[in-house]
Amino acid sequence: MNKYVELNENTVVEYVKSKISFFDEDAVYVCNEIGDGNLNLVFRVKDTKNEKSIIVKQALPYVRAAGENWPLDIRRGEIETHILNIEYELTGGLVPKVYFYDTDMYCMAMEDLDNYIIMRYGLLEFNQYPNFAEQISDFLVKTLLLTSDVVMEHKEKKENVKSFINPQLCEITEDLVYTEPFHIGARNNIEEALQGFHKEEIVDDEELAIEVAKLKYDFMNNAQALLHGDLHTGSIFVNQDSTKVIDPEFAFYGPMAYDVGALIANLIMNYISTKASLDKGELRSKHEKFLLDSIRDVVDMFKAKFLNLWDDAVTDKMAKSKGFKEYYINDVLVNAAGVAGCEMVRRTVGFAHVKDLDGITDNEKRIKAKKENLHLAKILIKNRTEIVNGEEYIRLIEKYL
């Protein structure tokens, strides 16, 4: 690291140009600094009088919302360089352009989605997006039914999984979505209000931990597909035309579940945060529609376009066995149920919550959503073997929320 030097507003410009030819000779620069993620830098840099910009990241040594006693491997970005330039070709540009990644300051250059919003706080804000469900699906099944064993040549992608092997970020999630969330204490940030009732209906329930188990151990060494890794309203761009998905940092070879629950459980989240902060009415009943029609349609096309891409794409001879896809695609989604249950759990007591609960103004509102959602996610874990559809989705928030 003898050439990393932490860059900020007032270094990142003369960086930027010393590194590309990308804006004109008389450009007029503001740089901003715009991360509001738990572990880079993330610049904006423009040219205010040619308008034209550019997303400049840079990886800390250090999980950023923890502080430098929390130490990270600085080698992430390159993982993440890697991963969208194999995201960006096979999904036909739902992920932003790489400009270039720089080794010595760990340090990546992208398009800038400046007519897009962050997708959670579009949602917070009750808008509703036309295209998502189509455009992330496609993302979904390009994703991760491409870079399989049923797939590939398997030789290549077992060199891929070595690859792409991510110890850190992986402990990560090992820790703070599959352990810490389901006892008392570690990290975890539970409001007082909700202590007892988070020991009494996860930590003491002894069934629960036995799947959440199930669900790790599927996680830590069902090198299934490359996965994004942290796939969620945070981490999608979006406008009224387009979907754009960001920092795949946390990318590895994993259980295909686990993109797709984690997405399902904060579209469910937004729906609960929805049906806390608003009044019945014209805008909540819009928004609720959008949202259960989203997780619907996610689920039902996900699981239509990868049968569908299965009969083409696929090269392993077994693989083509009458009804192997079926089990294949519904394996997948009984495990993304479970996913969902546990990020939802851990959003709500653990270390990193979301904006879409904690944003909830009213104490006694808010209190009562999280519970509503540790419900619901014990549900979806527990029962999850049924879980194979969007329907049964909205079946069981319907019934419960």
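Residue numbers count along the first chain shown, from 1. Note that the structure is predicted; figures quoted are calculated from it, not measured. What changes on going to the form predicted together with a further copy of the same chain:
- When one rigid part turns against another between the two forms, the hinge among L278, I172, E134, H82 maps to H82.
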Second form
There are 2 protein chains.
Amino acid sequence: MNKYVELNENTVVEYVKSKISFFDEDAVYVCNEIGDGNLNLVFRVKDTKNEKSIIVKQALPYVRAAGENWPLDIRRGEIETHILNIEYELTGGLVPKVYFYDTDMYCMAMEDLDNYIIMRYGLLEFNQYPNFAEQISDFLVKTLLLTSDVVMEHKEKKENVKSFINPQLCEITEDLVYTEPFHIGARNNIEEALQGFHKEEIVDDEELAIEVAKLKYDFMNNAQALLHGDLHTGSIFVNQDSTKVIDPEFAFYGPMAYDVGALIANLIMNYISTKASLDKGELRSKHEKFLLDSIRDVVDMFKAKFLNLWDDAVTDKMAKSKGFKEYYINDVLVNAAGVAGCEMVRRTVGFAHVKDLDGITDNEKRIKAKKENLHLAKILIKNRTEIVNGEEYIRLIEKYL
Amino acid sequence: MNKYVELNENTVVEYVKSKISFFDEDAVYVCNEIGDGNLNLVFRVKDTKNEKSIIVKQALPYVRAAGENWPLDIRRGEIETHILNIEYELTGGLVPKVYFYDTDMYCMAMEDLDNYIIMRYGLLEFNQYPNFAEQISDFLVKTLLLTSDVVMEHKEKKENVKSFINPQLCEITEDLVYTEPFHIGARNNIEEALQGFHKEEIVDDEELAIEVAKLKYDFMNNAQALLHGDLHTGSIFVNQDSTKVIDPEFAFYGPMAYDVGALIANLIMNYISTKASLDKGELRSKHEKFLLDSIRDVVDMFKAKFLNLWDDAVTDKMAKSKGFKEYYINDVLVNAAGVAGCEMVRRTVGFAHVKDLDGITDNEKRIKAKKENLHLAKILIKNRTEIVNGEEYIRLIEKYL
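Would you mind giving the form predicted together with a further copy of the same chain, to go alongside the form predicted on its own above?
First the chain shown before, then all remaining chains and molecules of the complex.
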């Protein structure tokens, strides 16, 4: 820790210049701290003359918002760098490029995505991203299939499983996604008008509990592929041309369905939000159509590309058995529908909500939307064996929303 | 490696005395090398005066049978000691007690099981072990359920998964159990009269290949519990009173079904052996009855004890959902039937055979027995969803053998 010094807006330029030759000689620097203040120090260092910029992210040994009494592993940037490098390589650049990681300063520098917007906020402004489904399905197929032992040398894959074991962050998901939202209490955050409905529809449904338990044990035990681990629309930067996935700090070896399902759920919740927030009209129908198309395309493109890449990339002899790839992708899609349901429940009644739902300002419409969301979530979990293509999602959305 | 010296019959007594005070002052030592010569140096050090003895097992840095050109991780005894200690604790002594492990000499000392016999040889002499089913079902339930995250604190379990990852030995199982026996060639060992049958019944069956692939990926990805990993009747010492499981060098976190299925398969193969080797008569029917009873009891006692222990031991809130334990044990039993089938195939046509089958001296009877074994194995793999209790095994054995 001797060489560790907290950076600030005055010192970060010299620091960056000492680590990489990224900026030009004649650079005119502007430097801002842009972090959200929760965990890390985040700076944008910009050369206004040559229009170049870089993001510098330094970890603190504690939760910034809480102070030194809540210590946190300061090496988390090392793991993030490792994963981003792997994902960059596998996907041909669908994550920000990392320029360096400094083990003394627990500091990383990466590509500035200043012409991008966080997808959740973009969608809440009813923007459309025509390349999104194509690019995110690429991201999913390449990061998931190519890190599994269907493709990888088995011993190397096991070494990966070992090095990416992530007990602390997995526990957060186990608790906040798969346990607490299906019970009363704990860290749940349920608005009063929804509490009765939550109890009757979710907590008291014994069949639902068994299905969620199955999904939870799949999450905990099935070391299938290197997941992003938190792939909601808040972890994705987009613009009209391009998609970049960020923040893989929850990465670990788990079931492919977890990433796929989390993403679908967040698109569905934006659909619910759009329907509740806008009056009928062109804007609403255009955005609804974009979302339904995106949901269908994400699912169907993921499936089609997965099966194609399988033929090129699979190395394991038993995995090549005729018909096995169809079984395999079907299993991923079935569980993805279940994960989507769990994500939708927890974002409605659990600890961490989404703006898509909470941001519906009309009280009545918001409660109605949240009830519909919980109801559809249940259908996704309990009927998941039938939900293996994009059309089925559209059918259910049109039936229940 | 400075402090490492290979032991021999002349030096092992002084070595043991320097490490533990196990023997009496007036001991009269007899010392023999009793290893099978493949991997380790194994000595029995006995005090003939006071009837006390101990087993000393020293690893060599290479495969003893092959010489220094085939190096092997010399720390394997450390892993074995670690697992035996865990299993001893969990099962109340159903494995040999380890007295010490010496990290300088890569040497362990453990309880001498000189009044026990390796179960495979005992069964081949038509001996019966009345306590076996009771004790081995105890071993299975306690080592499997209590190391899973249904019971363990989840973060601690993940640390266990990490520390017991065993890529080299898992690869042996993946290849020799789940891949090569279902193809032509590689390291298979198939007697000529069986080659056509093997090709038609096993290799050419595309449905079988998919089912085996599913089981293989369950073995590779499902980090459910700390397995023994090689629980055949050659890894079990028995006598009329007691059962001790040995040789957990393949231990890793995998599907519970793997241990359960391997054991059942080896009992079935002894049944086939008995039927083929003995003429009809009292000895044969007595031994057949013992084996059928044992198979039924192992399955049914495992299930009943598992469900009982679940109620006492389970800590995870979602796992306590009503009906989930029945789903969970059903899944274990279904896959155990599949594993049993794979084990029966590989012991007939794969690299490592069993004496139960190869030891049937009459050519015609042996080939017939091996064909029946392959046929029943297929049934177990393909119909495994129906095979969830002891009675169903008995029904299939009586129908197909």
